[in-house]
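One chain follows as structure tokens, the form predicted alone.
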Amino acid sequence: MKKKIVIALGLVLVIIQFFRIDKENPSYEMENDFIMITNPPELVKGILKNSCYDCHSFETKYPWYTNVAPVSWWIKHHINEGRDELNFSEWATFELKRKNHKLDEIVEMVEEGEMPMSSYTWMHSEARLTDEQKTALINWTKSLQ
């Protein structure tokens, strides 16, 4: 009986991996990007590009376990969840009320430690913010305001 548990769960997760994700960035309008928008200095560019652009923008970098299903759904869920909630690509497009309300969401989030999310930092050690960095984009977030 576990022989056959062990094979059926096997091919499940063979088969699975023909379901792929789509991996394409969509196209969009640089001018219409936050960071060419705001210009911010260096250090908060760098910030943004490591910790806030894989999930909220259309600059997605896809790594290798992208490749494996269910891994691969469930990141693709959190990029479009995050995406949903704001995407720095299209921020030109937003109304200046919810310019503003993003960017009180920002600080909120940063300073509450809840972004960039913790299962995003595990595999992206780059990702994590020392508190020189969040003071720096919290301070610059607040000064666009």
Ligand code: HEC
Second form
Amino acid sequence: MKKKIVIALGLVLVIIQFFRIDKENPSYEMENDFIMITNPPELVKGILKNSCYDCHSFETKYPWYTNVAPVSWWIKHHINEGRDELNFSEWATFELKRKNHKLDEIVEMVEEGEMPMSSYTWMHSEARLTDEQKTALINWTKSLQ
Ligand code: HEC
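Output the structure of the form predicted in complex with heme C; the preceding block shows the form predicted alone.
Expanding to the full complex; the earlier chain stays at the top.
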């Protein structure tokens, strides 16, 4: 019985590998991009690219484990949700009110340590923010308002 369950589970794991996520980044206009428009200092630019752009832009980089279901489905879900909430690649298309609201949210999320998501920094230790990086990002974001 036990052996049968193990074999069945193994089969399920093999079969779900055929359900791959779409890893093609949609095309976007560089002139709509947040970094292009706001031109932050190198430090802040690096933070945004390293810690936020994988989920909040159309410039997502997909590491090897995004080939492995069901982890890949879970990651893709975060990327879709992140882009829905705030897509830096479409910044120029936001209304002024939405832009200001998102800037507020960035400050809040980073202050509270909610972003970058901990499930992300668990695999991407380079995306973890030091206190200095947080302060730099927060102060710069506030200066845009
Ligand atoms: C692993 C993917 C991921 C990364 C990396 C990530 N985010 Fe998010 N972000 C999400 C998801 C998913 C949501 C929506 C759900 C939630 O709020 O938890 C979100 C929500 C947000 C929101 C809220 C938008 C709103 O209006 O409510 C802001 C602001 C935000 N993220 C900023 C950032 C910043 C800044 C970084 C980098 C320092 C970052 N995120 C890194 C996935 C991510």
